[in-house]
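Presented as structure tokens, the chain that follows is alone, the form predicted alone.
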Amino acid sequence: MTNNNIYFIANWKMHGNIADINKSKSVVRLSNLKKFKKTKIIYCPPYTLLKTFCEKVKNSNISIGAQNCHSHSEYGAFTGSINAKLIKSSGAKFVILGHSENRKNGENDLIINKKIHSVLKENLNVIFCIGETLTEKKNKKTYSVLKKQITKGLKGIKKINNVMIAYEPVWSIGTGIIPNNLELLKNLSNIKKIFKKFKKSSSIKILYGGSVNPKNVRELAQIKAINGFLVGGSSLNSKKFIDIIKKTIN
């Protein structure tokens, strides 16, 4: 694992309420402890939870991220949407674009280009998610497909100081399988290259994502290329979040 700061993400999806806010007083004290300052956790809730998670976390190091934003910038009337600017109105810093389970719904690149430009128009962060099929990986297509999904959803980006990468195996996300250490350095190496013949620089943040939980992540951690982890279920459970968390610092 890496020197620098580690993220740690968690993705509640259609999950959590006001209750589940407080059982998060414990992730809330391990990020304030010295030993655990160069880990940044990132919870992203639902919509209805964001302005309230904010004012819950604002004296601790912990930040409130959204799952999804819609294309448009600008106010309109586009009902049961939220966009950026609402977003970062609730007090949030981070949005998670790309998800596989957006793009199985219909999201293709030009829509998360477009999202991700809105995003960086208002200054929040991107997590933007990437990965391959399962069909895909079997005909040897993942190297085209990440080529495909960096390329075209960052086009027309020309600072990518505030966003970061999720690798996610479609496969993988909560199947509970992982892929072995070397097909996963393959694969972040292969990012890496990408980045660097599109954007000139290798520097990028990468996360992992996919079926992360206690007892794989210490493993996935010994791969110095990760610089943290996009946390599907685990992460609605306190204990587990902090275990993650723990076995990664340790």
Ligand code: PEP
The other form holds:
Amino acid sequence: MTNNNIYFIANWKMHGNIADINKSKSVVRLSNLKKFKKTKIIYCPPYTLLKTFCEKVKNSNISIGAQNCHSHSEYGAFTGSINAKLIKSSGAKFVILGHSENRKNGENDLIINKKIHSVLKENLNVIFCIGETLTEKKNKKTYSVLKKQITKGLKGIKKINNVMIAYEPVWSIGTGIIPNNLELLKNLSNIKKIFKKFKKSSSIKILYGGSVNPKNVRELAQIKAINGFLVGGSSLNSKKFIDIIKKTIN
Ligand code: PEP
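Since the one above is the form predicted alone, can you give the form predicted in complex with ligand PEP too?
Let's see the whole complex now, leading with the same chain.
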């Protein structure tokens, strides 16, 4: 694990209510301890909880993010949609984009690129998810998939310091299966290479996401190239989430 700030991003997906926010108090307390001052904890609850969560963590080291947004950057007639401007007004500072669960529902690289532009225009930060499916992995397409997702998704993006990449192999999300360290190292290094060639810069934070839990996190944390974790299922339980943070930092 890197010596820089270490990110722990909780993706609550379509879960969560006020009681769950209150249960995260133990995480808020942990984030304020000196030992964990290098940890950056970001909760990404559903839109309905953004504002309340922002108010609850106001005096802590925790930040709040949304899980997606509409690609249109201005207000407009888009029934049922939330854009970056509305997210900003909730107090949230981050937006997860390109998540495979949304790509699966038709979100393509072009739309994701538009979304990234709109989020950066509001001076928010992007957690940009990329990753190959099982079929792509089996067909040895991982490199070309990652290259396409990075080059199309980040096309024309200038404020690259406000973007971090979350490498999430689709076959690992919610399955309990994680890549072995050798495979992970290879893919992380390819992501760095692709990014460097494309943006002429090597300064990009890369997180790992996919079935991170208290049992496998120590092994994952051995990988130097990782700047943190995007955690789905295990982030819904504060005890497990704290366990993940403690095992990474210790
Ligand atoms: C995710 O959906 O971003 C994720 C990492 O999920 P899980 O940890 O449940 O695999």
